[in-house]
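Given as structure tokens, the chain that follows is alone and in the form predicted on its own.
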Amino acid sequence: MEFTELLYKIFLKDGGWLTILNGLRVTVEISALSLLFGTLFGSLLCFFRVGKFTPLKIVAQVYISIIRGSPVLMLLMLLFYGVFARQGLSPELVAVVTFSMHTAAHVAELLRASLMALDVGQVEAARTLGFSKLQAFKLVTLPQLVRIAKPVYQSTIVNLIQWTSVVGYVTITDLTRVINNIASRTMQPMITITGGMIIYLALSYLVYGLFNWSDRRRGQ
């Protein structure tokens, strides 16, 4: 069998490409929602972590330490088969909750490290010039925070996309599970899995490309 015929059999025959697109959609949806909620929750955790209210500071620190040190697959299985087992939540919703929690812990530490790297003198100078705390944060702190955190944040997004490849363990038909099913059906794991890896690489470089485009646009 020629290579082109083999590719047709694996990815096109019997609507294989539609199944792959559907799995890709599930992966992108879970990743996007988890990134949104994880970033919001992570920002709140960072606020608690650097704040002066000791109880919330301790809670945030303990949460971040536990979640960052736990395998994301174990967390997903714990929530799906344990915590939410009798709540009737869909597997996709549990996955979003899991990856949001996991992403939040990483985002919180990322933001905290970025805050520590800021030039405090510029904020103090802005306050001396009569800026309010909100104005100083918006005009001085936030732009620097974004610039410092951006390179690591884009890596966090790529890592999140890769982390979602384990959702098949809780019955979700994502891109990885679709690729595995096609590999089993066609008995061509080498080519099929390589194709799946190429798709994940394309998603990763799409994220990097969007960040690079944003940097060039801001530089113009």
Contents of the next structure:
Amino acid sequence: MEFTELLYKIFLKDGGWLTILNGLRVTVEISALSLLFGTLFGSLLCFFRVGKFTPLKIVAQVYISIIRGSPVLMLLMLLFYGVFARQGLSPELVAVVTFSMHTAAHVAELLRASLMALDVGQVEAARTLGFSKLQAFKLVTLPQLVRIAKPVYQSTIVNLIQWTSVVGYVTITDLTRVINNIASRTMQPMITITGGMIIYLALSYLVYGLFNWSDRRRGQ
Amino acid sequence: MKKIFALLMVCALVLMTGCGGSDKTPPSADETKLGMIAHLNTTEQKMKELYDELVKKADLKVALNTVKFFDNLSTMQMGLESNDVNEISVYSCVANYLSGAGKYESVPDNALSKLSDSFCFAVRKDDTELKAQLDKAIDEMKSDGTLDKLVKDYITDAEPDNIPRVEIPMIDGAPTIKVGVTGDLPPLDLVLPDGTPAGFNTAMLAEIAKRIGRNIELVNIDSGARAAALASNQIDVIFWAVVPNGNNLPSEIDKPEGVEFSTPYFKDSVKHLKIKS
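Form predicted together with its partner chain, following the form predicted on its own:
Below: every chain and molecule of the assembly, starting with the one above.
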């Protein structure tokens, strides 16, 4: 009974749950926007990376290796407190830019890996049969690409959600920040952080669930 | 390939068991592992040296301590609960607040009350106008008794279940100063259940803002990023604690380049806490 009361005091009392929900909203917003822009930018990067035009190929290669090889927190701090410090951009915007840049590099690599797994002969066969380049991509490459890339893409999303937990460093009150504040105020860090972990876990499972559902729909 | 892998695994195994064995040496009876909150701008090694020097100069009969640094209060508390450290060093008001959890007891050691830190605001060095205004307001508040009243309301009488709200003044058209709050150090700096920052430091600043005719905007920030945020103009004021001159030590041991401190407005001694036995 006492433990239930403690839980109530930590997570619900005095509108505490609303604050947590608000933090969760910020986390989801930043993740979703970064995923959208990251995927678009990442596809473009992959297009350059596997393309025939050498300068763009090198640019994409360098970009991917720098971004993938450095911690996202460093990039975030560098952009917010360095590059964009004088522009007066909102921290949320800088966070979305950072995480989009980061996700883009990962998406570009996962797309390239999936492309490499495809059989080149199929596209060649389609071209011989009179399909245009675009048609061959749309009807032969893309459906297989989606199927191969999907599981890796799913784990990229889950990773992205967890990476966003560092935005507290740039004055954004996200889920992690809210949980830390609660832990300090209620003096119960163990329970509070376990609670926060469960919320992140639920979010990840939601993503898994969505992918699973779409898989099953395709199967029918 | 398989053979190399197997060899690596064996090496790893040997290494790991080796580590486990050497770590088991029991600490000597009079040695305590002490947790402290790391300061912003000094290395942990320098803090350790300063701590030892302080103990020596003040001639404190403190038990031999191995100091371990934590980023903030919650991680330090977890360190204490998981027995990573045996005692934690906190300010008396924080210790009183923590005693509300009913899990900790203070270590009786009278020599410790000699150690104390002062609290002040930190601003950018080129922001001399703001510093002058802060100093003037703090002096006024000291002389007219407002400061004592704030200490009573927000520290002495503050209970974990009943933290008073801070009224943030709103003056139309007045310039805004941005304040970085961490929510990491109750009852000085904390965030209420509904997400609004509160605590003594915030109350202090709200009162000052009223006196100097500026608006304040409270920004929640991770404690590790405060110095960067201040230096890059993203925020204008942060809360700071300094070791006072009293013990033959410079007050500015961890003062970063380009930062200026206001007049100290509160002084608190240090207490050590351990898990209730």
